[in-house]
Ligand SMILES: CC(C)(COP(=O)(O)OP(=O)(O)OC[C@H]1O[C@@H](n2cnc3c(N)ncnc32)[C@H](O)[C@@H]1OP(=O)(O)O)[C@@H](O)C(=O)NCCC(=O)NCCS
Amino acid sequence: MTAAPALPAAWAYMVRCPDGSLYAGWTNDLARRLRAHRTGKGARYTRMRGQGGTLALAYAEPCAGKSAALKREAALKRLPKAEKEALAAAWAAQNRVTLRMAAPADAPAVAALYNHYVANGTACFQHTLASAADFAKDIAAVRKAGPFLLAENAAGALLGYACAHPWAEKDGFAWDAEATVYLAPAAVGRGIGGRLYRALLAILQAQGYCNVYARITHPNPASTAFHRRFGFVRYAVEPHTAYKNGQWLDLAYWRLALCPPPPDPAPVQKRLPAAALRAILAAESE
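Going by the form predicted in complex with the ligand, give the structure for the sequence I pasted, one chain, nothing else.
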């Protein structure tokens, strides 16, 4: 089995405010802290300079715990502007996001990422860790008719994945796909899920798929907000349908129509021409 990677206990970070200035802070939950800054519930500084634009993560440094992170935060705050900018530039270069199509050889990294969610929380209902062999088969199966996308940083580390399984087996469902997305915990909240989903949906649309479905644990506020943002609409909830971590959980069904139902749909293209695929992936890479 492929073990889930450990999540840093704390972070020292900098965000770039809409006015171009850098704010340094610390947190033990980077995604939540970023969202707080973006919604005006973070620091007074970012609230004052955060109006009318996008606030983006500019630097993130994993720390062993709160006291180490507080020390690094203080050190970052003391740095001259030029040194802060140099750190941010180096971090941006290392964390440049590239999207590509997965191959079965990527299975160990994908399994390790997914296993974080098997071992922690209820985003997925699986109890036992997935193996690389499971994912090697899954990637190969998905790629027969749809995308299995990876987001990587400049060093080739996996930041997240999104894929589209067939929704149901019978021929009549050939225009329907089920979307799935998982980010490495340290990569949540930086817009990487959005890049993956925009590319995934663009590929499915270009292939000729009509409907995309998502099954989401209810509640899963991040995934719910994320899917709503992409236009998915919830149409059903199965109550108490899955048991994990000592509780019975509901499962919500979400749907996005990629096009009005065509009267005489052309068969889905199993593979897009390489140039079309490259263009979609490039548009969502940095």
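To complete the pair, please output the form predicted on its own; the form predicted in complex with the ligand was given just before.
What follows is just the one chain, with no partners and no other molecules.
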């Protein structure tokens, strides 16, 4: 089995406000803190400076714990603006995002990322950690008919992945796909999930798929808002369908129509031409 990655105990970070200023803070949950800033529930500074635009993560530094994060936050606040900007620029260069297709050799990194969600929370219903061998088979199977995309930083570290499995096995479902996206915890809130999904949906549409489905733990406000932004519509909820972490969970079903139902659909194109695929991935890479 591939172990779930250990998360930093805390973070020191900077966000860029719509007016261009940088706010430094600390948190033990980077994704949750970013959501708070963006919804007007964060610091007074970002509430006042965050009107009329989106706050963006500009810098994130893992720390050993609360004490270390507080010290680093204080140091960041004392920095002159030019030094803050230099840190933000260097961090942005190190975290420049590139999208590419996965290969079976990427399975250990993908499994480690997924296992974070197995071990923490209810975004997935799996109880036991997945192995690299499991994901090597899955990547190879997905690539036979659809995309399995990775987002990486400049150092080649995995920031997230998105893939599309067949929705069902019968021949009549050949034009339907199920979308999945997972992000590394430190990549949440940076727009990487949107890049992965835009590329995934563009590839599926170019291949000739008609419908994309998603299954989401209910309630899951962040994932619900994310899918709504892409035009997904919830059409069903299965109550108390899965048990994890001491609770019964509902499962919501979402659908996105990529095109009006064609009267006589052409077969799905299993592989796009390399040039078309490169163009889609390049459009969502930095």
